[in-house]
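A lone chain, given as structure tokens: the form predicted on its own.
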Amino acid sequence: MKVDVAIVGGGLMGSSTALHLARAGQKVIVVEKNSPGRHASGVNAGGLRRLNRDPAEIPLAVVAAQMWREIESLVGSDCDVQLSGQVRVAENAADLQKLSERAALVRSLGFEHEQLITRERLYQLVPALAPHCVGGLYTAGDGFARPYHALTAFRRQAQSLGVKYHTGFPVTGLERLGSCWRVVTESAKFEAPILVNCAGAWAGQICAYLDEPVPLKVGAPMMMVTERLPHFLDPVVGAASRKLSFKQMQNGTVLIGGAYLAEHDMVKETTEIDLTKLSASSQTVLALFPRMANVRIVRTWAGLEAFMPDRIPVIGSSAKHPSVYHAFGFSAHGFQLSPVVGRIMSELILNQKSSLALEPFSIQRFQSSG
């Protein structure tokens, strides 16, 4: 079969990314190294946030915002969002120092999403929260999903379009065959004008076999999940100076982040949670929900994600070759960016440029000049 792209990698980049250009009409096929959502796009925390974004992110996530209030426009379903608002505790003086100075930055860029807000109108929004806290800062219309429900909207989407998924295919190589990207594996090869990296903890490995190299390194962030509850929370919870995302599900179950890391294996795609790094989570939380003291973990998983030196994503097209693009290295924080850099990489397939500034995320930031 003739196609117009080939994506390497079918999680929400990919699937977006297929989604996108398939609604344009191209014809689009996207090989999977796993099952789609295998890896972060499908045990990730779900947040969808504004909140304490990266300065050169804000403009792509105040799109990406408003998409995933009208997602189920673009792939039949709701996704279960719940857009309840995003906090960041201040436990003392210094936290809400700190926080005052970061609503100031984002106003000089423009933007007035991220609000300081009192200790009483944190109690309102928080009144399960400990008692010592003085303020925090808040973003209403931020919120959550369910990562696995979102990845399946956005691959069912794409595949009623005619996109082609072939799953169970790790990419061993890439070859350039006149106009054409072959993208080669153990049992298969594809063929397309133009090639799309979105291979997450293995983009790196594409990279490589572009002669492109990148400093990605990989990471695989602990998740915990509790047993039902009575509802009690309905902003996401982060803290100023902690690591923690705190988050009641609709179905009462409690989702505890806290940017801590598993130990894992690339070659067998294990991981292996560290009980002492959920040790000091499960002590934030304590600190901040007393309540929490009697509840049980029920579940606790980790997945492998990309994460590059600067925290923030390679966007855009390949410095080294004219028909490649890239969308990887979102460093734990690219779900809710998913739909937007869809958009944004079938603007740049077929029309050569963005709506949105990518320059921050240009992979030529890892390149020597010399």
Ligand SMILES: Cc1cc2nc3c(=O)[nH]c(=O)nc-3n(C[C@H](O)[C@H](O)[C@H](O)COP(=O)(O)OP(=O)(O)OC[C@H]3O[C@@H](n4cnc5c(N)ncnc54)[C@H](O)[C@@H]3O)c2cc1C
Second form
Amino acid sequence: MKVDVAIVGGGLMGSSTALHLARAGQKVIVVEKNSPGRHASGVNAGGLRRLNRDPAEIPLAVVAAQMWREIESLVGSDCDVQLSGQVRVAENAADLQKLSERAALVRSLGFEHEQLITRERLYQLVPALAPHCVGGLYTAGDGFARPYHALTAFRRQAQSLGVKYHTGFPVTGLERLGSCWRVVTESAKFEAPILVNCAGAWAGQICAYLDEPVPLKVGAPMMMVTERLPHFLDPVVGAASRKLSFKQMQNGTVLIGGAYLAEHDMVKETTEIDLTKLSASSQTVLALFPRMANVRIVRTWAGLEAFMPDRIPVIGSSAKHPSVYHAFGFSAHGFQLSPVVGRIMSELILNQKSSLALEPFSIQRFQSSG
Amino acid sequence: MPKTYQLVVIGAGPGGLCAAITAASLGLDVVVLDEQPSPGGQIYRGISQTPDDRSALLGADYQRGADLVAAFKASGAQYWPQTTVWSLNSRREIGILRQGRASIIQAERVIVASGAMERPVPFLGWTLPGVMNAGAAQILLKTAGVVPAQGTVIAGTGPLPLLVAWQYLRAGVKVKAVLELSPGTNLWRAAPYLPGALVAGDYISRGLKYTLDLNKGGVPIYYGVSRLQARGNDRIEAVEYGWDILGSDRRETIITDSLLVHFGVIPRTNLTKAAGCQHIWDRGQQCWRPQVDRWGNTNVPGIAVIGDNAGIGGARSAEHSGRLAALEAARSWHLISTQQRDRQAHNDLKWLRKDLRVRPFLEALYRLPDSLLVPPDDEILVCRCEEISAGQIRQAVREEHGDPNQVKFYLRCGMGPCQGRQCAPAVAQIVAAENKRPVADYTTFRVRPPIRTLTIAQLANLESSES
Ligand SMILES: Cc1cc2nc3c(=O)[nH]c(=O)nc-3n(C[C@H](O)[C@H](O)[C@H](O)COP(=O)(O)OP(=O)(O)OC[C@H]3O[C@@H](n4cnc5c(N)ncnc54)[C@H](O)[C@@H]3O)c2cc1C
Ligand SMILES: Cc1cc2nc3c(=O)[nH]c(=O)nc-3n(C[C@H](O)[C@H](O)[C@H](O)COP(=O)(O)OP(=O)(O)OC[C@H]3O[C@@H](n4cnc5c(N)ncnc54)[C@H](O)[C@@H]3O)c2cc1C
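Can you swap the form predicted on its own for the form predicted in complex with the ligand?
Everything in the complex follows now, all chains and molecules, and the chain you saw is the first one.
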């Protein structure tokens, strides 16, 4: 079979890119070293958040939010999307000042989704919150989905359009062969004129094969989840000056994150939970939701994620090679962006341009003299 | 910085106790942690508190523990009862819960001796109230004298169903029947190992004694039974079973409000898995176990595993392996030389070899048929926490969720409060069967702390240093 595009990485970015390309009639293969969704895409917190995005990401996140609203038409599944809003809580005057400046910034960029809300409105939205909070920043229509289910839906839809997943094939090298790229693995080689790097936490390695180094750092955000509780919370709750992401899932469990990082080992591909940090995370939970004190934690976990120094991803074409494209470095907030990233990548690959501004995400920002 | 201890032993069963006694005698600072209120482990549970009449009822086997516990109390090892270990990592940081308070201690060396658990075998109706593990029922008898009031049926494989039936008989409980689910053909497979087994003490003679006593007591024992099913609406009302003899679809029913089941025991692997120890599939024992050398060492430096936790060997083997791991610990601190270790290990290694000679016979005799390892009916609930059936798991595998962790992500099976302890083996078995690959190619779910649930407040108040 003649292949048009070879994608390294069967996470959400690779799968969304594959799906969009296949919809445009391209023959695509995905080369994945483990199984689709084994890493960040399968184990993330599922947060769908425009709230508090880097200004450069806002236009992408806004389009992505629209795509999540209609996700069923794209992937044939609702991915358990729950658009019950996201809110950042202000606990004092300084927090409130910070949030109102943020709201002004977002407005000045021409967006209306981040709304300052009063204390009264906050407690309407989150009655379970500790009583000391003074207001918040709220984005209606944000929410969450189930990541592994979303990844599965993207994969299956892509497969139904002819995308072939080669799973269990770690890519160990990339070679230029005339006008083709050869993707080298231990037991097989794949060839395609176009190559896409969606290798998540390992994307830096792929860049190294391409002699296009990037200052990517791997981190392993930790999560914990509680036993099931009767429904008490609709929006996803974060805080202006604390590390917290707090949501109640459809089945009643409460998912707690806060960007605390686990220890990790990139060779064994393992992470080890740092209990001291999760203790701090639990203290944050108690400060904002004292009613959680006697709720049992059932599981903790962590996932390997690529972080860039400026906390925004690399999305775009290689600065070094023709026909090579990158989408990585999502710095712990790529889940929400995944539908639009696939669309952008397919636009870039097929039309050499994108409908959205990609300058801030260029890999060149790390290559300029210095 | 958490407080550091030289040697921490997790589990005060025969294995852990022997490890502690030996280590303390060689000059090591030892702390033994156990979630139970008194030492003894599974077999000698509550030995120091059991009234004499009940311990007499439980037989001589049970009384052996008294000496062991006495020696432990005199050993100088520290003992922390009612201390639950909820985390162990590769750096030997141990999360414990004591008197409602969570803390982390650091061990320079860890001996994991957390024993075995009853092998969970999902069958139709196994989640109905009134269906219980025979081992758990035995614990109720040993510690509280609690028995099924209206009599019971005991079903399963291995020596324990017979033993529990015998103990109930002696306690005056009506045992309506013992259903032995090992296939009749196991006898032929086991026969070649019999000469080896005969060397190993009294295992076999005790089994014969139980059978004879049960016969005398009028308890029917049915062999080669298959297709066990518990029936009932809100709780069990009857047990159904049949025989898979060629062409026979005869089904029998016993009316009962209690069914005790037991399909042997398997190592508790959650701590060692959480710590990153390597595990392998043991074909003989039909379970996963940590990979260890003769001293109990795992691939993780400073973490050893002994007793049933390292592979089912019984209480005596646990004692020997505990002493071996203690010798190795002493050697690692140069309290004894390698030669001294080897010399002192001589008898334990010899006894261990002898004791282990009974295993191939027992393993062959009580070998579980595939129909018990791989739930055959799609309706059988496999994950009771999240109510996931065998059929759903098979469907997920067909949709390319091709390993147990993917099945877990997709279906949530193994994500409930028991953290997969009950469904992990069956899920891996179904995945392997569905992929037509040997089960040894798979591992069970990844395990993360807490391996026992912990509240948010307990974690928030975590003490990681001792004032
Ligand atoms: C715990 C956690 C919580 C998060 N919460 C959120 C959230 O709430 N909201 C949000 O928007 N984002 C969140 N994120 C971030 C989000 O999950 C990621 O940004 C996103 O999933 C990245 O997708 P990806 O496809 O780039 O990476 P991945 O899913 O990691 O996929 C990369 C794939 O490439 C494969 N691969 C790598 N190297 C090779 C190779 N050499 N050969 C073959 N295959 C290779 C890997 O095996 C992997 O499957 C979270 C992340 C984590 C870890
Ligand atoms: C249900 C059952 C019934 C049995 N009945 C018999 C019998 O009647 N006759 C017979 O000969 N053999 C019996 N056995 C086998 C026998 O108990 C074992 O061979 C023997 O006890 C093994 O000793 P051990 O030291 O390896 O582990 P165990 O005796 O099991 O000791 C392990 C100890 O670790 C503790 N522990 C486990 N996890 C944790 C944790 N997370 N935190 C703190 N403490 C923990 C437990 O409380 C326990 O005290 C039975 C086994 C089981 C599981």
